[in-house]
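Here you get one chain, nothing else, as structure tokens; it is the form predicted together with the partner chain.
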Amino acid sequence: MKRGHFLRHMAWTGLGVLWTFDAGAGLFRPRSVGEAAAASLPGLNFVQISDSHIGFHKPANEQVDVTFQAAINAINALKVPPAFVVHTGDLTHLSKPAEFDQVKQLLSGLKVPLYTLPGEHDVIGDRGKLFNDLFAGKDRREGMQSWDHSGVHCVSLTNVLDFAATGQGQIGQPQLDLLAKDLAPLSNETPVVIFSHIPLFDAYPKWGWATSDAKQVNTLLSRFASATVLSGHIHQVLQRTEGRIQFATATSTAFPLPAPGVGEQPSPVVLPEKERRAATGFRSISLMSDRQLKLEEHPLG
């Protein structure tokens, strides 16, 4: 792809900017960090990291282990330690045992609890057996895992094992049934955060950047006053709101992918190192006690 297109895109996605969700207007708004400090106290603070692709050795990033380590170091150095870190998939590039060993070793450097879910790069050839052996939370069933922290209900979903005829991700009925059961006891006032690898909104269906049965998740989430869906897969920040549900995708720690439909195919974008560092990183999330959501992007350079 042409670099100009890519940079223009990064400008609108606003890496390095703090975004808050204005529930009244149904919009994400950029704010300066100074403004944010004056806002209400956070109820829950956590980090999303994604698409480390350990094992990738191509010009878009010859040292994905080094950039992943840099992200881990930056997370460990955050002034307010996150309650936990969620890795939203594609830990490895090709599901190889050596790649899993390496990413597990790197992740063991995190000082706070870790939750993971698989990307399609983590389940090649074995429907995720190796991934599950190494990273399964003890409560994961049908690919789903849920936990509570500071009054916030969190759920991670798997949507990379089966694909609809259209080439989109799929959650599958057994997991959707389990999600319905999991959410049923919650009051409408409980803030809910859902994690998935492939986005649960139509980011770009032609490249499979969508989930065929995501509408059923939206239906389950529609009664909640605060519902946030955080995903990976597309190696860039895109934000969307549907009703009261707020969607956001994350950058990779390895390399960016083209903006939706820019170029012929979703191949890694090769950038000079400085620009690549600015287009990769992790995100911290604060759910304030007044249910205000803050997303802060932390580029690696």
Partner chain sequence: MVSSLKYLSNVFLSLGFLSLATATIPNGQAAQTLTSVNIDHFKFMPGVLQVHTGQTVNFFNKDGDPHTIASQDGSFESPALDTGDSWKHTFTKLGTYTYICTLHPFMQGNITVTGEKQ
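May I ask for the structure of the form predicted on its own now, the form predicted together with the partner chain having been displayed?
A single chain, with no partners or molecules, comes next.
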């Protein structure tokens, strides 16, 4: 992959992507540098962080713990603290106990509540038993958990347990049944946010960047006026809208992956440190004293 092609593709960079709920539009929106500074007070802000791959030691990033710590420091330093942080999977690289211990210690530095869900790298060899022992909330059932905040309903789904066998994401009927039951009491006007590791749209099925039973989730979401699906896995931001459902994937704190179809396989992209740092910065959104939103880009380099 040509460096210029990659950097142009990385239209958004960030260790974490901060989303704000726009009450007027009824949608979650990522804020970009080019947007006007003036904005109404958000009803909810939160941070999505993904793919820290603690335990990875290769040229694409030999110090993933350092970049992950930088992300945590940046989140803690936000002028408007997020309501919570969601890590959308691949906390570790090889599911080793030492990796889980290290990432748990790093995450303990967050000053706000944390929700986690596993990536395929977190369930190697034991179908997520160690991950669940360390990170699963007491309310997680069949890999799913849900919570409410500021009038927004949030759900995290696990779609990685059979990735090694199938080469794609799969949620499974037990979770789908729970999701249907969980969403049933909600008004059509309730904003809903779904978190998954592997995207719930066909980002690039050839590389496993898709979920086989995603359509069943999206059918359940289709009645809502505001439905947003946030995922990780592909180490870059892609957006898609299907009907009233908005999808977006997040960057990694560890290393970038190529754009869909660029190259034979999704191998970590090796960049000179300056360029890698430029591609793995973070985005902050601050609520100013005049009730306006200040948005800044913070590349690591």
